[in-house]
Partner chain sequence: MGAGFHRPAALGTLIARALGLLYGAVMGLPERPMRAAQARMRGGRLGWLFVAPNLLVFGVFTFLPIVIDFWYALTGGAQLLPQDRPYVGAENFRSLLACANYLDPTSCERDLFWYGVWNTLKFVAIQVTLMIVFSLLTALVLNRRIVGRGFYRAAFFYPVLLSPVVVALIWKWILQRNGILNATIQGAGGNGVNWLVDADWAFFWSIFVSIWAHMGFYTLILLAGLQAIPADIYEAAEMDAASPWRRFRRLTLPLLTPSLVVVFILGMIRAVQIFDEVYVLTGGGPGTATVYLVQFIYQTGFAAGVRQYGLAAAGSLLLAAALLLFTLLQLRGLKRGAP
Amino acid sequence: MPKRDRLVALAAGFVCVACPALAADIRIACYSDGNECPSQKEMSAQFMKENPDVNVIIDEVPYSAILQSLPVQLAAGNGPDIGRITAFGTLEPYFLDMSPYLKDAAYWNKEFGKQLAWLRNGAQDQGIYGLPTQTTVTAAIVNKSLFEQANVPLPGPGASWDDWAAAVDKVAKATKLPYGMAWDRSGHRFAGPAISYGAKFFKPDGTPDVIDDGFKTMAGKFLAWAKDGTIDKDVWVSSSGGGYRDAFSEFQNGQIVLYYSGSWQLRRLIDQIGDGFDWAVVGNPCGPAACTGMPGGASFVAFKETKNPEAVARYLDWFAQPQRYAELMSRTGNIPAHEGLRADGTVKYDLSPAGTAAMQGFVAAAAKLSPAAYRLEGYKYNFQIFNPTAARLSEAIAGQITLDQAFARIAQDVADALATAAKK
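Take the sequence just shown and give its structure alone, in the form predicted on its own.
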């Protein structure tokens, strides 16, 4: 090789060695119930210091975008590397199994196994597709100040939904509020009370069977409350289809007495209401079958179209380690999905007195969850049940269809959605 060519080759080699490797970009679609995304960003900065070859980009989006836009993006092949999601069955075809890239998959299965199962495609699937970032439970939250102003006692433990409906109606009338309570517009939110009244959602053979006597009973109560003003029907009729809408602002502004939502609202309750009025978590009102809400939880899942699977797994594994996971739970005020941390009380929350009491209330509600609620939450196609429930009950509340028509359409919608899902 001529001397000049050798010098050029050496120079080129020197340049390649001297240049740092380009960082692998990880883009994350994140929604917040409270401060989850800001907390994730702050802790990700430390991850990037320790892993300079990875650049983390967190896009904070509304929850509606996770439900509606993210599936479209993934289907088109231009989705993010990671997403914070709750609709696991809907997006399962796009999940990346991180098992080959994790240092200790057994640790993940031991500490997160119950919620990892929600991400899998049946019992035979042992993949690890994401990091559960919280355990949630639905429960009733009440404005105690309004009860005191109205001189109405809080219903005690074991009180039914009928008892609570009567109580909040008295408070609303005494304090001149238009409504007594509001439920998030969500089939998931409706499911817990329905199970309390005997809804099973499945036949003994595991086949979905949504419309039974228990479901009909709770739907009838819900519609009656919407018609007589006990419940704020606008929360449900203001959206179409299976679209989600919460009622936090109505509760925050003191416009409702009882808000049916869940533990993911804790940080917002603390930060946005504070000591504006006295509020408390009172668990789940009872029906003849149970006093249950619904379990749930979000996970940061990895998507298989990522160009950087090793970096994605490394990032989530970094957050999965006990000390960092405990810090994330402490920052966000969430119940940990990590079995060890939940059992030994390692997570320390810097909460107000009301926040501490609320956390205890949510934990107590989680202990009373029905097996039927866990079964429904773990069902791969549960959103194919939840979305038609919200859509058709909203139409009945708006007077567009009768309740019997709503039942028939829910059954047909679920059957159609499951048939479509089975073809994919």
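Structure of the form predicted together with the partner chain (previous: the form predicted on its own):
Partners and other molecules have been left off, which leaves just the chain.
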């Protein structure tokens, strides 16, 4: 081999060895409600085939790590490039505005605008910080088999929380169950029914004002239901602070008649209950002000400390395109945050008949969400409202404090957290 050819071969070999080292690594901290991270991983393999210069590493972590560890990692400068998160407000300082790297920012604003606003810091902010990967909605799910056994008719559309409480109580008594209903232990879960009873959560000037008549009314009902056994108080009382606890296992085991949770439970409902008993999504019971639950949803957000902002934006843009986004929704069984796909029903879900009906129930519930619920969900420090709500209502249910003391403490906790956040 001539000397020149040998040199060329050597150089080519060197380049090939160096190739993987030149690839941009994107590390993602991902939590799953159902199968989101495995689905993301599978589809990312296709992305990497099409973009060999990008290497995607997905770390599947528990939700608690997203809430507790990720903020510390980001503050310490050791965060991932992308994270799947829900509590947007406190992480907002770390978000990367991807607008300069996106081919068509207008498309993002048109299709994901409503949820992109949750990632922004006020109305003036027009940045695009992440890809909303689901729209969630809280709603009631009932065990229809128990209603049939008890020979109690399901309350119809427009029935109030009082109507539902009376009905599930009848069913529980007839079927010898200890409780009629269970709500996830979460201030977010409580907020929807409170808004239905007139809670506004904000003053007209936009500052938080949690304790109003609507909030008090719903809290009073909730406490009364916990005391008379209509609601399973164990779910709320068996923990302290703002800690989350769901009541899925109680519902799965046929121990409660009505479970108040949300659309993110769909996969578990289908996979873990299946046809064990008849269940259905009945939307949100009404109050005098609305028949609303709370919206929500996780987003893949980009973090500004990434060394590969262009690759990060390219990756999320790849998933944002209608066909791929529809596939992701289909795989994960989530309601799309993409307005166009949600409106035209493009997403084809491979669901059982009960699952399909449940999905329709959740979509219908999403259409009835009140503007106050969207406003609260978009508030930067909404978790500073949700956590004290769960903590203090639990203490009142446990009998440690009165409801009035709980209201005073919630107001103080919210004010205190906001004052701490404002201290520079």
